[in-house]
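Just one chain is shown here, as structure tokens, and it is the form predicted on its own.
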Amino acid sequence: MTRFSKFTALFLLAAVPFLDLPDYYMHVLILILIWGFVYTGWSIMGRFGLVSLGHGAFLGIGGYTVGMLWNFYGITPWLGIPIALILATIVALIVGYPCFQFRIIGHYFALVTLALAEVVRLVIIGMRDYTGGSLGMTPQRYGEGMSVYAFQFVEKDYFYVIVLLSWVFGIWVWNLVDGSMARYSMEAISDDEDASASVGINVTREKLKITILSAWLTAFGGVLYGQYQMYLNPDTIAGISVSLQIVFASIVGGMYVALGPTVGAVITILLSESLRILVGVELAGLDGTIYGIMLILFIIFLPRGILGSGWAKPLEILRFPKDKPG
């Protein structure tokens, strides 16, 4: 995308609150931006071969930490957010450090993170006196209208601006990593850890840095989702299904392009909303089945995702042709 097209897209997105769209359309746009932010956070890890199947754990940590601190101690979400990020960092270190130190990679790392998501979900259910268990919990309303202190906004326009700024921040972080030395270090590590260590790259430290950054973004995405929906449920924000949805959307959209995860968010949100309207609750697991089929097809035919594959051909033109033999 050219700089002009980027500014045009941002201008159009910023103009949405002034278009007086129906609440349902605003709701869909807000969900796309929230999940686009979350998927972008996951892709920071995924693009370097650190395939986490447990990012729902960080979503749950973010959403539930802020919700419980507000409900039981009256701590404003603005103070709850850094506490949630600290907890996400601790969990990332507890799981990531031994995995990276003992070279647990590939499928084994994916299984460890998958177990993490289930552990966090079971912990949330077990703390039913505080979290509501499998029934979920609702953050207490602060008054009837808008409250910046409580991070609660009745009007969707206000929350749209917040999630739009958060989404832009997520894209900025993705590009910051993409243009930093950390990218080259992580690419070298994903190719050959031993060779990377031999040239002075601290493999464990670099992996932990990218993992913690991804955990921060995902946990903050959980805060945004919980404060917007004003309802938290372990199955929808911390379960294995939401973790797999994150992976699916990022791969389908293209995790090697900054806007790829957002394209994945557009697909998943529109698909789930369309199925909800057309089918209702009679086939509640239909969207998951379709996600699985699409994921298989994309891995086989479009492994770099929609945007990744779309940009690959134009970039081939910029490369010099190989010398012909003879």
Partner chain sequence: MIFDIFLVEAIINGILFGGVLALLALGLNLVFGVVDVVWICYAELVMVGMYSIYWGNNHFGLPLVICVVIAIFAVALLGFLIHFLVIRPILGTPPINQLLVTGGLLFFMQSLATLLFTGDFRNLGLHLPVLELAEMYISFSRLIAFVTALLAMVALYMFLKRTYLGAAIRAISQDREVVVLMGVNPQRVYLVASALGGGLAGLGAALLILQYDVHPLIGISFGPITFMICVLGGLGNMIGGFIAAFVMSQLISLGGFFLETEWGYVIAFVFFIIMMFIRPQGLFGNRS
The other form holds:
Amino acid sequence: MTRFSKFTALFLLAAVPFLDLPDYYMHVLILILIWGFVYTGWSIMGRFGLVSLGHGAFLGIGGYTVGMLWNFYGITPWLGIPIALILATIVALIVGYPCFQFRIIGHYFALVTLALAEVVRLVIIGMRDYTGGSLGMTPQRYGEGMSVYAFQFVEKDYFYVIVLLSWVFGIWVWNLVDGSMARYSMEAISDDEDASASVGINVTREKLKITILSAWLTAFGGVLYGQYQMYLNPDTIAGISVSLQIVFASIVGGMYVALGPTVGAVITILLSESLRILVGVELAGLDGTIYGIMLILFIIFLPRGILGSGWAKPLEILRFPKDKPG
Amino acid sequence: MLELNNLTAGYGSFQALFSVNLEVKDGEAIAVIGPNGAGKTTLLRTISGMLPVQSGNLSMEGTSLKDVPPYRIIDLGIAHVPENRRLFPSMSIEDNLRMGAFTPNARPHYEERLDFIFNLFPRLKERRSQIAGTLSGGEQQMCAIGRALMSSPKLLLMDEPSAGLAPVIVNQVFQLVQQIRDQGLTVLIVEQNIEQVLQIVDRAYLMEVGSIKISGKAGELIQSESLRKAYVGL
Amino acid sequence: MIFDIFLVEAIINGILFGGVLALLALGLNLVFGVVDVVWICYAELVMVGMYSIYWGNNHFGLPLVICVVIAIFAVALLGFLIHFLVIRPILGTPPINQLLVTGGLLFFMQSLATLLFTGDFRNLGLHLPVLELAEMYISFSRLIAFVTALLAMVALYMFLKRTYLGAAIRAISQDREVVVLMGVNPQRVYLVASALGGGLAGLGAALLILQYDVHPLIGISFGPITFMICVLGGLGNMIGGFIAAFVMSQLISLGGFFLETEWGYVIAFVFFIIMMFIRPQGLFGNRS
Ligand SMILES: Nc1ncnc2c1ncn2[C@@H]1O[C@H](COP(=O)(O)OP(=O)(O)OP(=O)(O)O)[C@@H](O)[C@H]1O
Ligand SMILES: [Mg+2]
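Give me the form predicted together with its partner chain now, not the form predicted on its own.
The complete assembly is shown below, putting the previous chain first.
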């Protein structure tokens, strides 16, 4: 992808609000960008073999921290967001540090992180007096619902710009990690921990950096989701289901390529939306059924995802050039 | 009984055996000796199907082993005492021996073989319900040999049965091998203990970097100049 | 000290709940020990079993016992097929792929259940008596579940201990290369273990449907706790899993007694995370 085509693509995406598209299309686009952003955040660590099944935890922390601070103390999300990110950092450290220090890897890591996701979900449910439990919670609307102070934008065009910027930022971070020193050491880490440790790479520290970065993006994704939907529910924003959803969409798109996770979001969201339009809601579960089969086939036949696989040559243009330093 | 013709095998792209020719006749005891990394273990693993044949041929009593699935090799009368014994560490001696009689052909003879083996190794009988992982090295080796004998094999493959054992126990192991072959079993044994093994086998092959360098009668090999040269101090 | 009857009741309920969890953990452990793959969708197999029973009983009016037998066989077949169609093709790939593919199965089964049965909660409409024992109330269905689970585990133990196939199942989890020398075809043992694991999930389903409504997401209630129990007991270590099941069920039950059910689970999961750091090999495993 050349610099020129990159900017053209960005320009086109930025022009979308001026097209006056029907609300529904804007809605789908916003969802794609939010989830694309979250999946990108996950794949920052997933691509290095740190397969976390617990990112729902960060999503939940982000969404609920900002929502609750707003509802109970009237604290603006502009302050709530940093607090949420700090909380996410603490959780990432508490779980990540021992994991990396004690070399908990592979499916043990997956299961520990999965436990974390469930802990956050259950804590939200358990605090039902404040969070509304399984019924979910609604951030209080501020005035007409259009306010920078409250980080609320009912007008989809405005929210679109915000998520677009966030998404671009996410891709930028992904590429930054990809191109930075961290990348080389991390790839060494995921291949052979002992070897990289003996070369003098501090495995634990590198892993933690990536994990915290990934937690930040995901938590912020949770904030975006909550402020956009104006509704939070522990089952859709925390816990095992959403955590798996994050992992799978990234895999389908291809987690080794910058735009892979976003492609995953496009595919999964278009799949469920088009099925909903084609067959209607009475066939609830059809999209998941097809999606489940797709996942299984993907992992068996295309473990590197759509963008990462050889047969997807026509989609190659979507890859960013790899200008490796040195 | 066992015949290897130009046998080639290896691990992925790494070739470990280069057209090996070897024959074991009915009732013989044969040793394969050679330095570390020569490919002796690889040879035994290829015979018992744990590694695929890359080219060449190997046959047992006229049946080609090339297309026999690994878990069927034992049905042809080949039993393998693997390198490092490889017992099932958290199972009892008796359960380990039971695994030796796993094939449908062997199951009906379980009791009778068990008696035979307990006769051969009274120590195993005393400790029949002890967990294999807690046995001493010598006892583990007995158990491993016993496990292989449970299937009433015609050909016994042994990979360094004396490795890691105290000298006294090593002598016992060689006596045992002698005893086993006296019972009419054909034996193919891989050993580092060259001097001792050459005293109990009929013929031997010297293997170096994946191919057979010398072969001949055990008595002659002991005298051989090149063997002496290769293993200073013999 | 005041003898708190409710506390005793909670402890007893914890023990009874532990029986079913132990059964599920055993099934999952069996598959893991033999095939070396964590079926993240294990609780969804239980869900399938619960629906089979519900459907057979409610739709076809079959007697409950027959439904249970059918469910056990159906889920055993499902376990067999999962291994044959999904796991086997990727046995050589990184373990995480195998974990994830069963996650795909989880989605598939959940969604298919939603498609077929909608998201409604369903039950058999049974009303089993509640036993009163020294002023404590103990649900009869829990007691049945506990006793059946124990019997099933004893039966499985005998199978593993007394038969050649059982010995091969234990052996293969200790050395999957060497068993081949003894004439064991690993692929067949994998299939047997997968079917057995499925059968145990089917039995677990029968015990759970006595106590809980079935809905497409029921697996989420039992899945995570089941594999945490397995990891805690040392993956593949059946005795460890058995004990861990009672530890976890006690934490859940007591946490639920002193606080609320969710907090019981939170305590159990946090305990799990902490234990992973203290003893990554599981409560009873040896560091490998
Ligand atoms: N699993 C494996 N993968 C790759 N190469 C292997 C493997 N096992 C053995 N080799 C290589 O094959 C060659 C022969 O090894 P083999 O174990 O057969 O030697 P050996 O004669 O039995 O040695 P020793 O006396 O030390 O047991 C060696 O170079 C070894 O490094
Ligand atoms: Mg060797």
